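As a starting point, one isolated chain is supplied in structure tokens, in the form predicted on its own.
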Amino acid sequence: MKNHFCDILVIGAGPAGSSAALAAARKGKGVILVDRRPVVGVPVRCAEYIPALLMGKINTDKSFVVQSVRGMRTILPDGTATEIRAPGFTIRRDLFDQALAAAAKQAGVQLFLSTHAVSRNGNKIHLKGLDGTHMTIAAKVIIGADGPHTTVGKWIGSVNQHLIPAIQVRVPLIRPMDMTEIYFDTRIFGGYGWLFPKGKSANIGLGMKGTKHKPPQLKRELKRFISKLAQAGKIRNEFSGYTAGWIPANRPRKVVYENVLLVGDAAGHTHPITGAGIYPAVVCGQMAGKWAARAVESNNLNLLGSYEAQWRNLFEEAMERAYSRLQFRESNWMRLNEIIYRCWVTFRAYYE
């Protein structure tokens, strides 16, 4: 067995992992990020778009950028549409998510794959290898960035609670498009539609719950989708890359005990209407990495405290107003095409 010691131990290389540890280390500290998988990135389960606004948050290369996005039409149930502004890229999300890492690298953080948390004690995390090594490492700092379903988040008592199941696929258009689509339907229980464009393909996919007596069937709805694209001649009714994943839906809780914190979708920070992630786990990795450099700096624990005053700051109440409307959209769902403006962030409604 291996023994490693560090400042701060990063678990997950997804946006907001790489993006803790990159903060770190460009504050000195000593870093190791871990991820499970072999090659960061690698399985997608991202509808792959970004805001513009991202952009400024990052500095790495941009090769990831596939298109550009001028806007969001959302089509309701009944086959209204309305269309916003809303400047973003579509991206290759593997390339976004290497970017970050090999950034992160590059600033001195030590990078182990295929290599998953298995349990901690006090200060000591033990970890294994796809190839059935085992490490431990000593952290001053534990960073939990591990997607949905967040181990780290089960050893201090702080778990997702509510979860979509989505499912994707990729398909060829029939022209280009320059705005992302998002569609409602009563068959889509609990969640909606989407169709991104990547330059002469897009990513089709849906989130959708279950209900008391019926499990979510989405592969049936998706393909019912995908034909209903393909008969309005946006699509061509061929599909690959079929993923699938879970989306946090959950109102703001505490991510921060003792000398772990959590961070992105561990932490539950995807917005609970939209399921858009990639941000808030950038940002909040910034500042959990940021505020974890300053814990070791000063040897006080009692600073990642502020981590949890930072992102709620900036994320809380919109958080909080987004649960509070995805119940009550879940609720009244058959009355969908009439409630929908306050339950949905395009509209007006929504904000009042």
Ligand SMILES: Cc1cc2nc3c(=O)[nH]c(=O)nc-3n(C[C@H](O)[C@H](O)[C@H](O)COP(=O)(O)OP(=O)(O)OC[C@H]3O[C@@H](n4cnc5c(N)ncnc54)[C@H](O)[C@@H]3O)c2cc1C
Contents of the next structure:
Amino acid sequence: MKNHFCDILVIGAGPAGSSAALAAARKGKGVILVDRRPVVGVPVRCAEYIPALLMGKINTDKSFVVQSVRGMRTILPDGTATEIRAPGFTIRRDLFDQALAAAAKQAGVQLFLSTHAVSRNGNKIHLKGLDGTHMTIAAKVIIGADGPHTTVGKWIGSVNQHLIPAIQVRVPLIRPMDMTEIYFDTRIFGGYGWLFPKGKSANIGLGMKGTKHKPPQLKRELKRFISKLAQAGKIRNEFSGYTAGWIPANRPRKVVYENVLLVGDAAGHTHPITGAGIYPAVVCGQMAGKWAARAVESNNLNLLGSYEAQWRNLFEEAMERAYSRLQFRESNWMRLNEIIYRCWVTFRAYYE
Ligand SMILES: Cc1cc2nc3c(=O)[nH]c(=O)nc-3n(C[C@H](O)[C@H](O)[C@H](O)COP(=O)(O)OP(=O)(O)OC[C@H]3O[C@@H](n4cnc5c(N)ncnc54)[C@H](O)[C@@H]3O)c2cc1C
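The form predicted in complex with the named molecule is what I need now, so please give it after the form predicted on its own.
Below is the whole assembly, all chains and molecules, this chain first.
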């Protein structure tokens, strides 16, 4: 059994964890970052869209960008389409996560892969390697950036109550596109379908909830959705690379307890209506790393409360609004075409 000590232990090397680790290391703290995956960012479970605004928040090389996106087209159940300007990029998410982790390493972070955080005993975390080896890491501050089914969240009793399952494939595009497309359809209960262009291909997927009586028929609905897009002449009806994952859709909740902070999907920072989580993961990760470093520096764990205050200041109102719109949309689902204007982010009525 190996024993390590550090100022700050970050669990999970996704966008949230690497951003937190980097921010803390830049403040001169000793940081260990662990991930249970053997390779950062693999496998990809993401539609791979980021808003242009995010580029200003990260300082890595940008070779993860595949194409730029001009805006978003929303297609309603009756076929009406509306467009807004929403500059962004589709990316290779594996390269994106790897670029952030590499920047953290370059700043002095120790990265342990194939390392699964299993349990906590006070300041000591017990970890298990994929090869069966065991390790403990004692840390002054622990940052849980371990995704939607957070283990760290369970240790402190702060977990995601609502998670929406999502599924996705890659399909060839008939011709290049420069808009993302969002499809609302009463059969995709509680969610939506997406087509995100990525060069010559597109990520096509959907997130939807089950009902009390029926689990969501994700694969069946996805195949139907793909046929519809093929008939519309947008894509070829052939697909590869099935991937699936869970998207938190929660009200804001307390994510700081004693010396433990949660960030990104672990903290439920994902937007409950759109499911977009990369931007808040990076921004809140940077905040968490900064406040963790300050708390260590001044030997004052009370400073971690400033992280809670700061992320709420930035995201709480938008998350509360989105959560209430989500509830309203679900309880009026059969009137979707009529009520969607109040329940989707590209419409003015959403903000009224
Ligand atoms: C199908 C799908 C499509 C999506 N599309 C988009 C999109 O286009 N744009 C967007 O902005 N958002 C999208 N999202 C959401 C986005 O992927 C997440 O919000 C984002 O990944 C959150 O980053 P994170 O660092 O918090 O968590 P993650 O990226 O999930 O990283 C968590 C890391 O923790 C590791 N880990 C977990 N448990 C442990 C443990 N016990 N010990 C060690 N390591 C552990 C995991 O291996 C993982 O690497 C999508 C989500 C899904 C499921």
